[in-house]
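The chain that follows stands alone, in the form predicted alone, written as structure tokens.
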Amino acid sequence: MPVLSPELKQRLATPLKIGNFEVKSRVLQSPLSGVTDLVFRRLVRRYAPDSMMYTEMVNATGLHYVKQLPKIMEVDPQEHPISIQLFDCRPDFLAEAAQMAVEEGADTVDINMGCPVNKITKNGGGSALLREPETAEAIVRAVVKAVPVPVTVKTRIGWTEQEINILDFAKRMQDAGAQMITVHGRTRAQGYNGPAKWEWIRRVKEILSIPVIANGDIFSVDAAVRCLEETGADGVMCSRGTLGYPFLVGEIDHFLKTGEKLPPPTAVERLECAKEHLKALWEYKGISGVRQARKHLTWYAKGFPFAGELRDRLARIETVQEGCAIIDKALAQLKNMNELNETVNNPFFQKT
């Protein structure tokens, strides 16, 4: 079981400020294409009721020539703290996209400075500014003036192991006034390849007044105390750690404040949230929400002995109705294990 340091408690021990917005919590849900909706911060939100969220990212391109909100930009009034991150390499067009979010309910504005997906960096957004530390520098900027809220920036360390440009980079984006970095611990060449390399999130964090948030490998309590030892990072963000385990924020997040780790949730519990979130994406988003759900049934299906048979299943499936059947039929087959082991196990049944 980790153990929080006294300097990091004594750290850890007051609200996450970001310019004049405070959050009570040190640990943020990454956003993440095609994964944080509205339904699944919701179920995130659930475990963590202080931890700030993102949005999926947003083109600003498309909402200037669309002029209409996109669906993943949608906010509930009720989900604060809530953060809209937009992409993009315009500074005029990501600054007309910033006012859109604020007045969508965004607490903060964050610039998507790291993805590493081709279709986003051959048009210059995403990790494409680390090579081009002017344009990201304008591109804040122009931000910053436009939004009264704070504008932060999500980034990796450098373009290639060649190209570790991360430490001028996080120190031009606080000098053009994001007032918060999320440092992902790889290159992009990377991708989500190898181990994230933290110490070059403890570089930033050495020569930034800005909070600094490690990105990267927090897949667990443990990693996440890990990280911030290691870094001396303002917080952590979790990113795939969360798919299919919406439980991972609030976890983390309570180790944090109490020390005291909170049992994993059962395969039938998971299973059960996954059904909730399945015919949340119904109700949400209709037959496309059904199809996106897919992805998601089958990385909440880990960890049990018919687990790989059942993600082939879910990962068919054409109507909320089948996805429901199927996830019923194994929840029945795991209580029933569940009742033979605890049979089995029970003093009153075993052979004297």
Ligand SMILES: Cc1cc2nc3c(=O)[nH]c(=O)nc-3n(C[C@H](O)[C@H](O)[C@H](O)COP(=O)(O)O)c2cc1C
Given for the second form:
Amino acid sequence: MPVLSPELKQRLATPLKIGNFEVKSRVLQSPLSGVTDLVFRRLVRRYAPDSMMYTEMVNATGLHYVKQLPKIMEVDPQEHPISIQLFDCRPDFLAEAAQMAVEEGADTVDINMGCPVNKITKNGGGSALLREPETAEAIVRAVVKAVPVPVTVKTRIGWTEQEINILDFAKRMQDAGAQMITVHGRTRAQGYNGPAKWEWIRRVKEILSIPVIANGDIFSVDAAVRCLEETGADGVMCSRGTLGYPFLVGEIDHFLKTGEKLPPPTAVERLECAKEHLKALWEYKGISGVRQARKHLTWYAKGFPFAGELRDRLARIETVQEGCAIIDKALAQLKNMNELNETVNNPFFQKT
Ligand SMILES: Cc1cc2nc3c(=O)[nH]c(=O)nc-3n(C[C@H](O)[C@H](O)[C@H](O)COP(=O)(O)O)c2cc1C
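Show the form predicted in complex with the ligand, please, the one above being the form predicted alone.
Okay, now the whole complex, with that chain kicking things off.
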């Protein structure tokens, strides 16, 4: 059981101030491409109503030429606080895209300077900007000038272990006008492997005056508390820990506000949530939503005896009815088992 030290409690008692925008939670839901659409965010927000959420990253060049809002940029008028994340390397395209983001309802605009994927970096976007700090500065300046809302940056600690430049880079982003920086404690070369190096986040926090958000390996309440203690960061951002587990941000937020750990959801509750997620994706995106739901469903189906077999079936569903029928059968099976009230922990890394 983690302990909320009086120092930490006091540090986190006030709202998170992103420029002139205040957020009543120190726990953020990260942008996750292919995951954090409007449907997923609605589920996360049910348990974490105060938390800042991010759209999937949106390509500013695409917006410039198509001039039409892609589905991944859609924001529910009711959902706040919300940030729209953009990627590109062209300051003018990003400025234009940021204006569209604000029109859509974004409370802040976030620039992706951390994506490691070749398709993005070879065009100069995402983590490639860590190697082009002047371009990154020009981007922040142009976007700050273009929109009335705070502009934030999400990045990594460097390109490789030999090129860790986050201290200089973060300072440059602040000087260019960024109002918050999220640091994923891995290099681009690491991808998502190896532990996140939180010590670099602590060093960033020591030299900046804008809020610093720690990201990387926040899979539990305990990890969040440890990370906040070790880094001195102003908040934590959850990522892979929320896959098939939209409860995590709310669990951490609740603990930071009350010092109490919520009981984790039962396997039945998680499967019910999976079914709701599937149905909502179907309603929002039609058949492509059902295909997208397959991966989500397999992430939910973990931590009980027949989960492996269930995942195999859920990974191949063709229709919403088929998915619901499979889940209903699994729910009946679970309810018949002794494990009815057995709770499961965050299952993302469980093997069953
Ligand atoms: C499937 C997936 C999609 C992601 N998409 C984005 C994205 O669109 N924008 C972004 O800034 N980071 C993206 N990330 C990176 C995460 O936001 C986060 O920085 C990273 O996973 C580290 O946190 P973790 O160790 O807690 O997972 C993505 C990561 C994953 C696994």
